[in-house]
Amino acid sequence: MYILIKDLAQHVGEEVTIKGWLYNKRSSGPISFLELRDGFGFVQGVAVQKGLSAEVWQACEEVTQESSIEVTGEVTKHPKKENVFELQIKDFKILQKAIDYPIAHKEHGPDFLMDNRHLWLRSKRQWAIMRVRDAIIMAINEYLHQQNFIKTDSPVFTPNACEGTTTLFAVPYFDLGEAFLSQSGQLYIEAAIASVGRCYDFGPVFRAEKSKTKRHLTEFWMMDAEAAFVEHEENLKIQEGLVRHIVRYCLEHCKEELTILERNMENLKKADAPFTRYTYDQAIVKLNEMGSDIKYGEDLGNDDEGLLTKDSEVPVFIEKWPKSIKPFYMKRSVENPDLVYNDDLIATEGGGELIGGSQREDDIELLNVRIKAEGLNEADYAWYSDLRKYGSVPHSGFGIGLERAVRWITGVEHIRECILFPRTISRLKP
């Protein structure tokens, strides 16, 4: 009977296959323990020499690390170990022998290992980042539905920025001359929540920014939501809603994987309350008498939000901030006209920004003023002018980067690991 790893505690005590590759390998003389893995899980095998045809026992012996196999054994629980199980081997067929399979079990450079990438990635760890990965777009998805959000798609090529022109891609699109690669989906849902009520778009965005950090990447998946009549309070709500729920979800669903990746659970497991929150006033305030030389005005830097949140529990809320340094879209607070009604949201233990979101405009003569004050071609924003023409309601929205998101659950500690294949301002390949 043919199963998966995943699946083996449902047979103990009986005889199935499992169809995988090899991992590791160890022996001690008649008795050789050979870690299998089939995409779902790993399981110890356990090769007895006395028990085996010398045909089987030579392949056993002869296998190589990720060689491809075909395994039949009995399924017996772990002598030491709680809800572990292993393999006890009657049958072992190589389907296809690996020579020199480039990545040993040891420490290799983060170059090497890149080159390598397509391999790289049957490692326990990458196959553990992967599977977080997984649970959190299955989170998302499933949370924003409870809230009556519905998944729609935007467009891939645009005609103009979402956040400024020099963080774009311009691509040639045949006879209507120059269109961009999207760096966010933001003004299309914004036209669709007038149809649907609450929406939200899911897939990877391009920045062509100069970033060499350990969060940055040039291709990475963003989720953007945005919701007919829901204002800054609410808008906030809502995003803490949902990286609790993330957190939940991936605590419930990825125990194993997360064990993997040695991530203290129990910080996660803290970050599942209420959410700290600052003005950017405060924040400014207090970053000052933290010893940053931070100045009124500027943007956060990676320090900045260390500093905010080291000593923090859980993320916290950078909110309300001047216009000026804000995109155009963002509403102006009634309080204070130099400000808008906007969040950052800065993970624990140094997962940096999660999440930006704001209040929009829904003013078309204060949109039309911040669009000329930003310098931009007015004909190219009419359509989203519109959307305040005919029945402009208060609306709200915010976006979370997929990779940010994994890289804080799983605690690792650079981006380039949390997407299949990354794209960096120095790698293309593979």
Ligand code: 4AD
Second form
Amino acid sequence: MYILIKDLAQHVGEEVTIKGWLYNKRSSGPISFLELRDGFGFVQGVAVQKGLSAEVWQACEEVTQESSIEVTGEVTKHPKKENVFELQIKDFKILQKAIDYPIAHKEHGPDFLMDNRHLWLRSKRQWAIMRVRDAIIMAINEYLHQQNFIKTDSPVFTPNACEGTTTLFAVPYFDLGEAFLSQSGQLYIEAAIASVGRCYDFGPVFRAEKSKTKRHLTEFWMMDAEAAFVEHEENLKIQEGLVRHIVRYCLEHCKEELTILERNMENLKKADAPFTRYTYDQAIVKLNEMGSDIKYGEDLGNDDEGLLTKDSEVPVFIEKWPKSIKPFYMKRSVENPDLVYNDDLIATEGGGELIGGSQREDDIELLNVRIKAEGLNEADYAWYSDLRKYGSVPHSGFGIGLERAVRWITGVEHIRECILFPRTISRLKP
Ligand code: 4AD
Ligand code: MG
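Right, and the form predicted in complex with the ligand of this protein, after the form predicted alone?
What follows is the whole complex; the chain from before opens it.
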């Protein structure tokens, strides 16, 4: 019977067939240990020369790393390890023999691995990261539906900027001039909430950012959520609920993957507790006390984010920033019109900014003043202003960067491993 490696536990004592690839091989004379993978898991196959036909033993001997294979054998329990199974090989077919697979089970430099990303994806580590990524997507979809959000989606070709004009990718667009690849679908789902109340989009967004850091991609996946009649306080509650749900979901569903990645799961577990909150003002005071030379009115850098969270077991919200360093759409504070009702959520353990969110300006006059002040073309944003003209309501939303979340949950150092084929300022291939 053909089965998946993940289902081995249900077939102890039975003869089964696995289809996949050879991951690794160790031989000691008349015994061969063949590590097999099928996309759903990994299992050690044991081939003993004595019990096999010459032809089958020969196949076990000559099989190479990453050859595609079909293996039949009896499922047994590992003699020492709980919940680990083995396959006592009876038949072994090589479907296609891989010659000179370039990635060996040893250290390779990052450039070599990135050039071979199409093959590197098969490593146990990349397998685990992709599975955690999927779990995070599942967790996000689950939580948002529990909170009555529905998935609408936003266009990728857009006529104007959402997050500032300096990081736009322009593409020629027929007779209409230039289109820009979306930086965030937020403005569009603000329109959709007047129809459906709460919604989100989840797709690729683009930033022509010259940043060469371990957390920046030029193409990444963002989930933007937006909700009518939700103000600043409740916005933060929804964000905290989402992030804690992601943590719980991954701890429940990704134990094997997080173990492969050597992620400290105790630390993750501790992050599922009420988040800390600082206002921007408090954060600047605290940072200066801790030795940072950041000045009031400046954006927080990587080092500042690291300093603020270094002793924290839970993610930290920084709320109510000066409007001068935040986008035009954020709602000005009633107590202090120089501030806006917004937040950045900073992850623990060097995870950096996970979420950017805010209550949106719902007053058409104030919004138009901000659009003008930012030097944006009012005509381009006329449809967006319309939303404040016809039944304006208080509303809020936020965006979470998927690969940032993957990087934090998996604990991997560089964001380039958090997406199948990363696009950065210096990489477009493969
Ligand atoms: O803080 P940002 O720029 O916020 C927005 O775009 C809002 N329109 C979202 C909203 O309110 N709907 O981006 C949101 C998140 C960041 O917190 C970060 O996690 C991620 O997107 N992000 C990046 N991830 C990878 N590479 C980059 N270059 C990123 N820039 C932002
Ligand atoms: Mg941000």
